[in-house]
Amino acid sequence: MKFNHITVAGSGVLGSQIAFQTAYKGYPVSVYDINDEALEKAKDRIREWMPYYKEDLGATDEQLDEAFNRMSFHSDLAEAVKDADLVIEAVPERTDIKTDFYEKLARVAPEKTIFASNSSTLLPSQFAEVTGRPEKYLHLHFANEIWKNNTAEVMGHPGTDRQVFNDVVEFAKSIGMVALPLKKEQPGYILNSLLVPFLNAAQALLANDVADAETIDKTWMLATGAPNGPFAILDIVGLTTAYNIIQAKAQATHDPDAQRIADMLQNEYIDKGKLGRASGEGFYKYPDPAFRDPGFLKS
């Protein structure tokens, strides 16, 4: 199937990135969110990322303006998906929210439309039936800073049509991604199966008062040569997303350590408006976080 029009549902940090990257690669893109306030915030985020496209990809102002002009923004779901060949869902990482969204989407999307979720930790089989088109449903997971961290993990469920799977792999390539097809369902795909335990371990060190965030990041960066430590990564991901993931684990497993991390994120950061880089402050303050200081890794 040839994709001519893409809808991205959910205009948060990663949803906005997916939408703009897709438009940058030439596709008309409809962006959906629940109200105009959320959509205006998405436009502001996209404008903030444009300089990174110039710095990292050599994009011109003309190319960036053309990409932005290929996007339309909608708070009416039926209007947002009326022409969609593919809907990429990037709504909050909660089963109840995603289930409610798919029930609504199934009622208004054209029969031709393929549904793909950018869920970080949930499985396609959890939502396949509620979509009303299980054979046209799968997951398509991107990494933050999509324009340079250009991974696209494609994961179906046992009922996903093989041609649909292959078409989404080709779509991912067409928007500049390295497509990474998975052979079977795996919570967290490949990336988050590696990344989430790493981030959880760092948060546990902080929650248990072993060391502060800067010292933990500094340790990782010095020892491995990594450009970012775990708390810099969490600021990119967004602390609300990190909270949703660890709180879901705490509820599912009754793990007191996971609950301690969730409570720390809620009480010390989220309740104080420290949501990560997008809000100007998380574990670090932006736009000039301490880990970018030339002396950060020096004795």
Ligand code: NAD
Given for the second form:
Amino acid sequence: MKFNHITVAGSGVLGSQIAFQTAYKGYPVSVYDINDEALEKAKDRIREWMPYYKEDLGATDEQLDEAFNRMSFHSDLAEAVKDADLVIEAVPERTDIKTDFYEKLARVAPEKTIFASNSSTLLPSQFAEVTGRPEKYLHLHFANEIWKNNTAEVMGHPGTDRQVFNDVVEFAKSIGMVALPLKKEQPGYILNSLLVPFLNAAQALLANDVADAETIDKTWMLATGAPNGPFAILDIVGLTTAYNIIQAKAQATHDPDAQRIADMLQNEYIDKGKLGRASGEGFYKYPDPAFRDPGFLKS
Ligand code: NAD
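Moving from the form predicted alone to the form predicted in complex with the ligand:
Next comes the full complex, and the chain you just saw is listed first.
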């Protein structure tokens, strides 16, 4: 089935990117968030992505304006989903918030609507029943900076309809993604099965005062040739999301390292307004972070 109208729910770091990329590729997109203030923030975020579309993809002002004009913004959920063939959910990475969202969504979405979550760490089988339409529910996981880091991991649960899965794979391709189908449920998909342990290891080195963030990043960049170290990546992810992930781990495992990392993120960064690149400062200061300095890897 070809989708005609897409709704993106949650218009934060990832939701705003998914919505804009989908509109850029020609779909009408309804953006849903909890209130007008959040929606205004989303519009500002989207304007911030536009220069990257010009720089990285050669997009013209006209194309960017057209994409923006294909988007509509709603704080009323029923209104936001009334035409949706597909709802892509990008609300905060908390089981209680997502469960509550799906309960409300199930009450107002048309029967045809497929629900896909962009959750980074949770499994589709956790929410399949609460959606009220388990066969039309799966995960569609994007990476940050979606316009150039164009992975779309597609992961069903055992009850996801095959055709629904295949339609979502085709949709992902139609918005310029490389679709990466998973054969079974895997916490963290492919990407985060690799990335989360890596970022946790880096944060443990910092929280245990083994080395500072710049030294850890330098080590990784020099030794592997990678363009970014773990703390530059964490700034892109956003420290609130990083905190939610590590705090959930600390609660589930009582791992003292995880708790130390969560406390460090909260006390030394989040409480001071250092939320990552989107807020202008995280582990680095933006727009000219130290790791982009030509001398960074030389001394
Ligand atoms: P974020 O905190 O930047 O944005 C969340 C948005 O959801 C905010 O705009 C908030 O106002 C809104 N929201 C809160 N409660 C809501 C509700 N009940 N209904 C609708 N909207 C609500 O978070 P984010 O980093 O964009 O993450 C969103 C999802 O995307 C998470 O599941 C996360 O795991 C996933 N994800 C994040 C990244 C990343 O790098 N940040 C990458 C891939 C996937």
